[in-house]
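What follows is one chain in structure tokens, specifically the form predicted on its own.
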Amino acid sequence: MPQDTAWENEYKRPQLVTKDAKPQKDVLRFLKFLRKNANIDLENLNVLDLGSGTGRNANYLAERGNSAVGLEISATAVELAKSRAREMGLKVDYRLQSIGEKFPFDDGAFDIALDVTSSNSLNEKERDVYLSETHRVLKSGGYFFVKALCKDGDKNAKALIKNNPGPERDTYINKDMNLVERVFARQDFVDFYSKYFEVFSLEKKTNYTRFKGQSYKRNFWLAYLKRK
């Protein structure tokens, strides 16, 4: 099953996503870091939300005086994000597109990019496009937040790779969603993203993810990156 069909099915009948309207806490922490440590005034910025889902982060940023654009592979999620933006009186540019394809934006169009566990289901070819395109559309010195699935110390991830191996390195098949997902060891993450970005903060965080009503312990990377 192509990943667009898998994510469309997920947003129609949620097993993993929450459809929450509030911004994600990890994004709020990243924005706080930019304000305090990079002296960035979080207004009048151009923000690109990669895998924008139902708009929880893009709408939050737009509400605070920024120009936000979201790329999302699920039509159901896009329509819900647009509906919420209208209800809030916001103008947010949501577009139906995979983040593994060339982005329809000019070079250096954005100050900030966000990827909150959205690139996990890309294959290696798509992931290379995603990374080079994010670098291209960010301004020199622009910031990039990535939350990705972590392999290190994650028993569930290692069991999934062993029992349901995917077609590429460190991938497994999520059989409930019929989706291939990629997990990263620390050095693999650094090696991949440092081709285009300075990795100036990489933190491992443990969360409990709810799936089909059950709670699973998973590790994630929280990465603060800066365009080289």
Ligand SMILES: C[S@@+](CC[C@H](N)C(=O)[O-])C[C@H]1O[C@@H](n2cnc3c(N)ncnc32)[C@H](O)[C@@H]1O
Given for the second form:
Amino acid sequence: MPQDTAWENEYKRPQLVTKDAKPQKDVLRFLKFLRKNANIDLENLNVLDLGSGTGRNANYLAERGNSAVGLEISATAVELAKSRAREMGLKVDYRLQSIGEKFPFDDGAFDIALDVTSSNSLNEKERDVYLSETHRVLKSGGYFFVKALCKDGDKNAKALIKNNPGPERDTYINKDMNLVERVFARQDFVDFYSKYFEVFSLEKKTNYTRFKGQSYKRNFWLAYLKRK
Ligand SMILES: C[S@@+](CC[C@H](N)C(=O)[O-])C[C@H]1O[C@@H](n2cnc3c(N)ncnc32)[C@H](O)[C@@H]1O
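In place of the form predicted on its own, output the structure of the form predicted in complex with this ligand.
Whole complex next, starting from this chain.
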């Protein structure tokens, strides 16, 4: 099944994805870091949310006086994000578009980009486009927050790669969603993002996901990146 169909089906009958309207906690921590450590006033910024889902992070940033754009592959998620923005009296530019294809924006159009567990399901070719495009549309010195699936110390990820291998390196088929996902070992993550970004903070975090009454432990990378 194509990856976009898998995501669309997930939003129509959610099993794993959240429809929570509150901003993601790791995003809030990143924004606090920008305020305190990078002296960035979180107002009047242009923010790009990659894989914006139902808009919890982009709407939060728009509510605080920033101009937000969300790219998202699921039409159901885009519609929900738009209606939530409308209810909140916000103007947020949500577009149905893959983050693995060229972005329809000018060079240096954004101050900040977010990828909150969205690029895991890109294939390698798309992932290269996603990275070079994010670099192109960010201003020099712009910041990029990435939360991505981590392979290191994640027994579930290793079992999935062994039992349901995907077509590319460190991928597996998530059979519940019919989705191929990529996990990153630390060095692979650093090598990939360092092509275009300075990785100035990289932290491993464990989250527990509940699915069909069971709790699954998964590891994530939380990366603070700065455009080179
Ligand atoms: C785990 S959800 C996270 C959503 C959102 N970032 C959040 O924090 O609520 C991953 C999101 O990425 C989107 N996505 C996956 N592949 C994508 C692609 N190629 N282009 C755009 N969005 C994509 C999915 O539809 C989904 O909304």
